[in-house]
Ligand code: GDP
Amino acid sequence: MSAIVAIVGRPNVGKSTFFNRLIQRREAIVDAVSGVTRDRHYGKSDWNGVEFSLIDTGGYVLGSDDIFEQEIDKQVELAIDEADAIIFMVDVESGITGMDEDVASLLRRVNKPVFLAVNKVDNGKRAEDAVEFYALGLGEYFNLSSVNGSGTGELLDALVKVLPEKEKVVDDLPRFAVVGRPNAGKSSFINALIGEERYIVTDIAGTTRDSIDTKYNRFGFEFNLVDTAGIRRKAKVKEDLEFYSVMRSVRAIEHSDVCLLVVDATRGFDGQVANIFWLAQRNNKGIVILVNKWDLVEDKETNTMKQYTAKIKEAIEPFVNVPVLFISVLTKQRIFKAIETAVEVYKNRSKRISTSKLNDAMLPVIEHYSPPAYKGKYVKIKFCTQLPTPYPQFAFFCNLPQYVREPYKRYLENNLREKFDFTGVPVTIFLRKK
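Can you show the single chain from that sequence in the form predicted on its own?
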């Protein structure tokens, strides 16, 4: 599981520009990934081979100017609590403001690495002006320009030196995380599974901070349930704060193989639930969507379930090959089916396909519909292979990979799903030069 780095600071100092620069750096290294702009508050980045998760708190400040301050305080407190390192961004143009001083006083009491980043320093005069930020009492600072990228490397060099190493997973049992909005029924779902049962082997202190892994062994299934629902409540944090949900979900999702996304049927698949879904998808986790409290939905008709499913599928396009189950933890309806489905998704995620079998299935598909010509140039895909990663990634080797467009990659993905069943699992396709 990679470390979490939070970017904090008042509005309009350039946090999101800096964040986007780091995320694009990462995406450019890996490949163009569809849907990466869906959730600009969270992303993966890496520097010198060290991977980390990045949280941009800038996207979470809501409301008018007069409540900015209390919202920022909340977010800084959450970042202090959850992140492994904090980048505090200020703006050389406006100098030190009262809000900067408030944030700095919170950060001075922190026992975590804090990096003071002075943004918009793009000439010698501004470099001289930046000296005033010593007055914040946070020690050394880093001059940078998030627009043109200057100074970013020095900051990242220092940052990756202090990040904790990836945690080792103690056993190799599948890990299922129960995630979702607050009050969607995550705790009740877990209690319905393990509450009165005598099949639990042991409770082990979670390898992720503040979450508990429960080893579950029943009906021939054995796995670790990553429970973030029972994490301590904080008096200062509103349960419905979006940032809170995202910070908590990042930890749980990164440490899991399959995410059981619990949706409150009475509230629907809203933006916050979608954020959590895309977090799981971007981390290449298996996903099962559980629509809870179905018993509370009034005026149900024959097609209500079908219509509800269609709305969810519309919200998660183009990754629609995800199981959607309607459950009630109160009556324990389809609770066991949810676990059965999660086990199937886990198996799909771990599936290995031999190169010969893969080519036997996919080369006729490619022959049937070749990549469209681009500027008079024809793309010929010669062969394909599955990459040795913990989740399904495939490399297709061809003469002109740069001319293969997204719709054709989706065509390949759809055929892979149809022939080998990757239900509930993100599939990544790379085009490589041969």
Second form
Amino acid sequence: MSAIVAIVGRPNVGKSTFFNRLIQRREAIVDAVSGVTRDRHYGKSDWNGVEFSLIDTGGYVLGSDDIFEQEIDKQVELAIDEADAIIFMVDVESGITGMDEDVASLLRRVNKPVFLAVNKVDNGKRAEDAVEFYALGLGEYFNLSSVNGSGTGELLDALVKVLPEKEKVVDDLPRFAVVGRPNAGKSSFINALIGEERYIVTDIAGTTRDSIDTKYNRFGFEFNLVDTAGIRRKAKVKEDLEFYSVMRSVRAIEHSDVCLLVVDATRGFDGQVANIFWLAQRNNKGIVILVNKWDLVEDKETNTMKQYTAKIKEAIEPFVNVPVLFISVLTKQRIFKAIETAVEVYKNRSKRISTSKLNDAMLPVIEHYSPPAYKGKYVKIKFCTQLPTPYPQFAFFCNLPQYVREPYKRYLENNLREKFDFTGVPVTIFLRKK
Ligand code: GDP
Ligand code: GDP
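Now that we've seen the form predicted on its own, could you pull up the form predicted in complex with this ligand?
So here's everything in the complex, that chain up top.
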């Protein structure tokens, strides 16, 4: 799991411009691979070989032009709770504002690394103006121009120096994270799993202060439940805002192998649930969708589950090969099944297929339907192999990898799923030159 860096600051200082600059380079690569819709406020970046997750906190606030001061304070508090480092962005054009002072006073009390970034320093004259930001009492600052990129390197050099090392995996047990929107029933689900204290075998504190793996032996399965202080602790912020659930989810998701996405049946699989889903997908995590509070759904006819499932699948296209279970934490309906399914998904994710088996299965599939000719050129796929990554990724070697389009990759993926069962797991396909 990589460290989490949050960008905070009032609206219009240039947070999203900066965010996009850092994310873009990688994003273009990822987009070419999967082509799915992405969350514009969360992404991965790296500098000097250090990978980190970046969150643009401002992006999660609606109508951010007339945002309340209170909202910003909450964002900052949450960033303080959940991030490993914080970039506090201010704007040299407008100088110090009351809101900046507010945020600074919150950040001065924090013992996490804080980087004051003075943005819109597009020229030397503005660099002189930036001096006033010393008054925020945060020490050294970094001059930045998010528009032309100057100053970015210095800031990132300093940032990656303080990020914690990647956490070590302590055992080989599946790591499950329970995620979802507020009120979906996550804590109730975890409590139902925990049951009585005797099920807890040990508490292993992660190397990062905030995350905890707890080992469970339940229903005959052993697994680690990835919990975050953010989830365990009584939430400081109760509001039902996308930002909070996403921010809380990020750490748990990154730390897990399989995410149990709890959905409130009475509210449905809305855009905010979808965001969390894609967050897990983009991190190549296994996913099980648990439609909870099924006890509250009245008039359950034989078709209700089918229709409900169909709606969810529509929302998660094209990654539809994901288990959807209907549970009730209240009546303990299918709680066991949920864990059993998560274990299956975990196995699918760690599945290794030998190159010979893979080619025996896939070469006939390629023979049966070869990539369509592109600009009069014929693509010949010669062989394929699974990459040694912790989640399923496959390389197909051919003469003209750049001519293999998305639909054909989908064809390969569907066949891989059919032949080897990767239910609940994102599968990535690369075309490589040979
Ligand atoms: P956010 O609300 O903090 O996410 O701010 P945005 O990234 O949306 O930027 C607000 C405005 O500032 C936009 O018009 C940007 O084009 C502009 N902006 C962002 N960074 C810079 C910069 O480095 N220099 C200048 N001159 N303008 C910038
Ligand atoms: P969290 O915010 O996702 O952790 O949600 P909680 O576990 O706090 O649950 C929110 C509310 O939903 C609580 O009042 C729970 O009692 C209720 N709840 C949770 N699971 C179920 C369920 O299966 N059926 C019903 N009827 N209520 C549930």
